[in-house]
Each structure stands twice: as C-alpha cells, then as structure tokens.
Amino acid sequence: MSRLAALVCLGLLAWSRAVAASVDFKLVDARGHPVPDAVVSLVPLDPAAPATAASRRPVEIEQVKQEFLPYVTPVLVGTTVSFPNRDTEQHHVYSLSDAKKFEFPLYKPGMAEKVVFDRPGVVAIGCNVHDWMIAYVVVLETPLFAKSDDDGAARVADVPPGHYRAEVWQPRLDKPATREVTIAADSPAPLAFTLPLKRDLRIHRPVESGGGYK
C-alpha cells in the first residue's frame, strides 16, 4: 500500500507540474508609467504544497560604488543572503527592522558576511556611513514570487491551478496592493495593477562624495 501511495503522489506531482501556469503581472503608477522594483507574490488560499529547497538558494546584495545592488530583493523565509563588500572603502551595514535586526560595523572591502532571513516581513537595510545607501529584502512565506523589471512586468512561473491572493509590494506604497484571483491551467490573463505610489523620499547621493572610511 505504501508503494502504491508513493506512486499516486508522484503521479499527482507530475500532473500538477504539467498543468501549472505562468502568471504575468503588469504594474503602472497613477500616470500610467511602469513601476520597477515591485515584489509580486501569490499566496495560496487552498492547501499549499511545501516549498522546494531550490526556492531557498542563496542570494547576494553587494556594495558597489557606494550603493547596494540590487535595491529590492525578494526571498523565501529561511534564505541565506550574503553581503559582499566589493567597494573600495568600508561601510557600516545594518538593519533595525522587526523582521531582522543585524549590524556589520566598519565593514571592510573583501568581506562577505551572511544573514539568514528567518521571519516574514520587509527588512530595510542601510549604511551608517553613506546615508543614501538603502536596500530592501522582502521575506515571503510563499515560493510563488517575482520582481518587476523596468517595464513594470513580472512573471511568476509554475503556478498550480487554484485560488490565490495576489500581493504587490513596492517601497513607495503605503501598504501592499492585494486581489484574490483564481488561476486555471490555461494561460491566464495578465494581472494589471495601478499603484498609488508616494513621492520617492530617498536621499539624493552627493555629486562628489568624500565620505566614508578609506
């Protein structure tokens, strides 16, 4: 019986992969301009399959030319993120966010500390030496997520049919935009969102910066 059950499970897994769909998102602001750096996700409202180990592959947020790259990074809960300093000077990398607090004081070039993001939520990361340096890690409990490109487009692949809550987060939103959707096996229509973005309040980088620890 156990062997039969295993074969049934394998058959169901193969069937779910065969009928999985790709879900496209199209994001614009109130003026119709595309919105990059938005994290889109699909939260299953039906019983969800567990995330695979591949969904938690390590990622990097590097420091280059006094900037964090990338600006926004979505990850699954439990993902390890490394912070390589590929700059020519020291930084002071930190986060005071509830989802993850950490600090790398006087972080020298060539260093690459790692952090495990083990709680869901948005983690804002800054540098105490360069005020304009900021990045966000969006820690999700669903493996069905993507980030929008410069055209405001994002695609979530391998989505099993079912009922979901579509969520969109972006640093300039007061709160995530959400919508309940039903995904079928055939190619669903793109999910279009018009996002009420706030003004970008990021500190402008000086034209010539002499700050930091050489």
Second form
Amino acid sequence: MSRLAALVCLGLLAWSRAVAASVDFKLVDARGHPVPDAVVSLVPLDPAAPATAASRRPVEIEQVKQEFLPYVTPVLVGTTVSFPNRDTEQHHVYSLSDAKKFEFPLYKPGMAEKVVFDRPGVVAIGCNVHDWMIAYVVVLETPLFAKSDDDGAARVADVPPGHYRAEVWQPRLDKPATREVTIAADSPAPLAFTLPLKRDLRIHRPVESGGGYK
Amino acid sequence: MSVFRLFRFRRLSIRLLVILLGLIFAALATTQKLVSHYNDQTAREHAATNLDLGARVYQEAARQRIENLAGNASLMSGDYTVRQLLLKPEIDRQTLGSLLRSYTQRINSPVIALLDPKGDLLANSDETMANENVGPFQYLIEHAGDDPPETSGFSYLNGRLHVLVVVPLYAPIPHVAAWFGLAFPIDRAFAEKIKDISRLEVTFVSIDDVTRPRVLATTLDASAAGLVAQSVVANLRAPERIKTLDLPGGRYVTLFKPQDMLAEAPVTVVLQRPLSVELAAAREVENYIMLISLAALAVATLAALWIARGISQPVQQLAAHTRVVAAGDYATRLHLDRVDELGQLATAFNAMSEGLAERDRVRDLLDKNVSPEVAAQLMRDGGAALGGEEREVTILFSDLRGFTTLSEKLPPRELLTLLNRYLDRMSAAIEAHGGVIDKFIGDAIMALFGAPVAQSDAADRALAAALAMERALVGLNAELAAEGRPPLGIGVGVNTARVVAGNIGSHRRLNYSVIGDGVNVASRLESLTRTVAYRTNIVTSAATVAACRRTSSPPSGLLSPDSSLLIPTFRPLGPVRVKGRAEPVEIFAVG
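Same protein, different form: I have the form predicted alone, so give me the form predicted in complex with its partner chain.
Every chain and every other molecule in the complex is listed next, the one we just looked at coming first.
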C-alpha cells in the first residue's frame, strides 16, 4: 500500500513535471537596456501549489572587499540567510526594515551570523561602519521566483499551468511592476517588462578600492 | 512793469552788482541743487544695490544655516544610538525624544523631530509639539525628491516663523528609514546676524491678515517696525520693489522681498538702509561745494564792486565834468586813463569842450566885429539865412558935427579916444533899442532896425534910439565940458524902406548889410539936419512916420530896463527933393 502510494506520488510528480512550464522574463529599462538584479516572481491566483523543499535552501550573503555579495537575494519566507564576514575588517550588519529588524554589532572577520526571514517584504541591509554597503533580501511568499542576470533575463522553472500575477521588483523601482498572466502547459512566450527605473542612488566607490559598481 | 521797477537803481554800480551777483548766485544755486539731486539719486541707486546685496546675504545666510543643519543631521543619521532605538520592534519614544534633545545641544538646532518614512512623528525634541503641528515637516517630506532628498522651506512652527529642513535617515543609503526634521526660528537674533553682515535693517512681516500685518522679527525698534509692516501692506496695493520710507530714525531706502512659504500666508522680508548713511560722503562733498560757492560769491562780490567802480567812477567824473562845462569852463580837460568806450567818451568830451571854447572865441570875435544879433544869427544859421532877401528895414544914419574942426585941434591918438568914447555911447543907445550897428564910417554910424532879425516895431525903435542918442550926447557933452573940451553935435537920419538884406562882399570877406534906395535916402535925411532952418538934429521920412503909427503898442521887450521909452513927436518939414530921387520926400523933424 505504501509502495502504491509512493508510486502514485511519483506518478503525480512525474505528471506535474511533465505538464509544468518554464516562464522566461525579459526585463529592459525605458531606454531598452537590460535590467539586472531584479526579482521576478509569480504569485498564484488559483489555490496555491505546494512549495517545494528546494526553495528554502539556506542562502549566503557574504561580505567581501567591503561589499555585500550578492546585491539582491530573493528568498522564500522562512529561509535562513547567513552573513559570513570574509573581509579583513569588522562590519556592523543591520536592518531597520519592518520585514526584519536585526543587527550584528561589530562583527569580526570569519564569523557567519544567520538570520531567518520569516515575514514577507523587502529588507534593506546596511553596515554601520561602511555607508556604501547595501544588500536587499526580498522575502517572498511564492516559491516561483528568479533573479535577472546581466542580460535582463530571468527564468522561473517548474511553473504549473494556471493563473498568476507576475511581479518584478528592483531597487530602482518606486513600486513593483505587476501583470496578471495565464501560464499554459506548453512553453509560453517570454514575459517582457519595460521598467521605469530611477537613477541609481547608491554611493559611488572608486573601482580601484576593489568594490563598488559600474 | 513793477518787477522791472524793482531793478531800477539810482546807482549804476549797485545795479551792476545786483545783476552780476544775481546771475552768479543763480548759477551756484542751480549747481548746488543739481549736485544734490544727482547725489540723492546716486545714493538711492547705491542703496538699492546694497539692498540687493543684502537680499543675497539674507538668502545665503538662510541657505548656509540649512546646509549646516542638513550636514549635522546627516551625521546624526549615522549615529548608532538612533539606529539602536529604531531597531526595537516597539520604539521607545521617550528615550528617542531625550536623545533628540541632546542632539539639539550638539548641533545647535532649536527643534529636531524624527518622523517615520510616511511622515508620522516618532519623537520630538520639543515635547509641546505633537503630530498635529509638524505639518510643515510632513509637507516637506511629501514633496521631497530622491536626489538629494533634503528639502527646506519657510513655515510657522508653534506660530513662529522658522526655516525648516528635512533630512533622511538612511538604512542604508538610499533606503530612507526615517526623517529628521530640523528648524531654526527667524527671530531677532537671526535678523541681527544678517544686519551684522549686510549692515541693513531687517524686518520680517507676516501679512496673513492684511488689516493687521504682524512683525515676526526685526532689527528696528517697535514703532518703526510697525510703520514698516504698514508699508508692506501698502506695497501690496502698489507693488514696487524699492521704496523710500520715512521712519522715526530718518529716511530709509527699502526693499521688499516676498519670502516663499510652504503653502501658507505670505511673509515679506523688508531690507532697509538709511539714506543718511548712503548720503554721508555726498553730503560732505556738497558742503565743500557750498563753501567753495560762498567763497566764489564773495570773490565775485569784490570783483563786481571793482568792475562797478571802474564804470561808475569815470561816469561820475564825466557827470562832474559836464557840470563844469555847463558852468562855462571850457578850459578844464577830463583825464581818464583808459582806452575803452569811457576813455573814448572822455576824449569826445574834451573835443566837445574844445569845440565849445572855439565857438565861444568865434562868438566873442563876432560880437566885437559884428552886432550881437548878426553874430547870433550867424551862429544859429551858419550864415545861410543871410543870403539876401528883400524886407522892410528902418535905417538909421548918424554923423558927428564939428568933427573936422576937432581933428585939427587934437592929436590923432586923443582924437581916436574921443571918437571911440562917442561911438561907444551911440552904439549903446542903438543896441539898447534893438538896433544893429551895420558899420562905422569914420565918425558916422549906420544902424539897422528889423534886420537881420525882423521886428514889428522897428520904426518906433529906430526913432526912440535916435532920441536916446541925442540924450546920450548931452551926457557926453557934460563930461567933455568938465574936461574942458568943446561940446560935440550930432545929426541923425531915419528912413524906412524895402531893401535887400544879405552878405555883401568878396568870397573871402563878407559883410552883412542892406543896400537899396532907402539906404541912400536915410543918409540924405541925415545930411538935411545940417539945414539950420529945420532946427532939428533928427530928420525922418513919411514912410517911417507911417510905420511908426502902424504899430499900435509901444515897443517893449528889447529895451533895457533902465532906458525909458522915448515917444517921438513929429514936426512936418514939407516935401524935399532928395538927390537921386525923382519924387520929393515928405520929411519930419523928430523931437
């Protein structure tokens, strides 16, 4: 009986894999340039599909050359993020965002503190010692998300057919861009977004200092 | 006319002085007025420039304050303590408030508020302030941009005008976790600070109620500030950027600068500079000009006096000299050592004196050689009237009896003296009656009545003269008897006839005389007096008697006062044949 059940489960899984689609996002700004570091997500408007265990894999935001790496990290609610200090100086990692307030006062090299992000929302993380250091953790309630690469492309895999709200978040957006979409079983056309980005307000660091952004 | 009458002076020098000084004074006064006007205008312009500068100083002062506050707030926002307090799930507002109060001392900002990203008040350094009266901060947050998000503006906090700034608290940049709201009041201290830099009077006036403008802060005293507030209202009706205001402290050049407010009742910044300060240098120059003007006026007065004297003195000399000449002194000469018009006048005057003297000399000579009447006629008409004209003239001829015997007895010199004595008396008698001695022919006299000057009573005068001669001779004979000399006798013939009167002679030498038959008759009548049977010294013709009777009134006027008129009586002597005349002449003895 338990075998049968396992088989059924496997069969269901196989079916679902067989019918699930990959959704491609293509993100450009107003001038047609690709937009990296954007978090794309699909919020199911039908009764929610069960989250996969893989979505809550622990994630790492390291501090290297006085920068957070990566800059933007999307996670599913409940994900644990560790902040290893791989620099030679101390940091003071903190967040005053409502979604998660925390701090690691004077946080020595080699340490790797962990934070569980248990409420959805955007958490801006800074360092009290280094004003220019910034990282965003985007805490999502849906496991269907991805981050755009330098080409502005993001792919959300294993999307069951259904009705969704597609959301795009980026630090330079005033508010997330959203669109309701219906995903069919066959490979759907990529979702193209043109994003009204604001000027990048991060602090410029000289490139020779090892960090900064272009 | 009456105005011109004012400028009629008895003395030329005063008139000259008044005119000269008047003109100079007018010129100086005009200059002074113009300079003063120009200085005033320049001072106003200068003041306006200063006011514009002052307006910039004010803006710069406000901007610098804002910048300072923003800078301090930025530092504050990095403060660990604030973040610590904000990290707590439940914010400890009391502690946060006390922290903000300690910040007010650190950064010297009287008001510091902390607001959440939506603008709700989290904590405030001033405990009296609640969410309701931090509206201006909320307004600024609402209108804050991204780059830079610091925003500032003017508004009221707790009823007082403030400069406000909102500065974000980043967590991290550019993520705004909260806002700092900072404010400093626009008060007297601020106004004084602007005054220190700009040297302008500064007044902030609120005109939320036009009927009651409110002075928010000022460097002036209360009464002056009140007037300034009124002027702001007045300026609303007739807008003008720069005006001149009269305040208790003097005149002020005033600039009105409306202050942008955060959607509230307008506030006007009034900047003022005393005109007297601006004019101080110009007034000094004006005083110098005034002194120079007065000095110039004094010098001009002296110069005018000198010039006036230079004119009036010689004029007075001329006037005095005129009086000398009028008195008959032609010998004195006027000496003016000048080459100008007055010098020419003096020269002309001297020439005139010389001319007058010359005329006098000529007249003198004429008087001696010619009878005064002929001389006068000659002087008057220059001899033109003596050309020759036919007129009725009474001619008198006289002769001295026994002269031939006398000339044999006396030496010639004594004879001449005696003759002249005789002729002098006879001439006097003739001239006293208006007769004119035509000529002396040895001891004989020919005299004219009615020529060259016409006389209506010429015949009467001639006969009276003849009688006077007779009487004069009686007097002379009495003198001669006393001297032991024999008496003299006389014969006179008088005839009236139409003759030709005029200048007779060569072109070099002329004699005024009369010619005609009547002259010869007169001479013949004189000869007839020798006829003893007639028993008379004076014989005249019927024509003379007729002429004599024609005149109704006795002769008068020309007689000298002491000689009484002698009325002739006529005794007919019958007709007589006169040599050279066909008709016999009726003759009369005159007594």
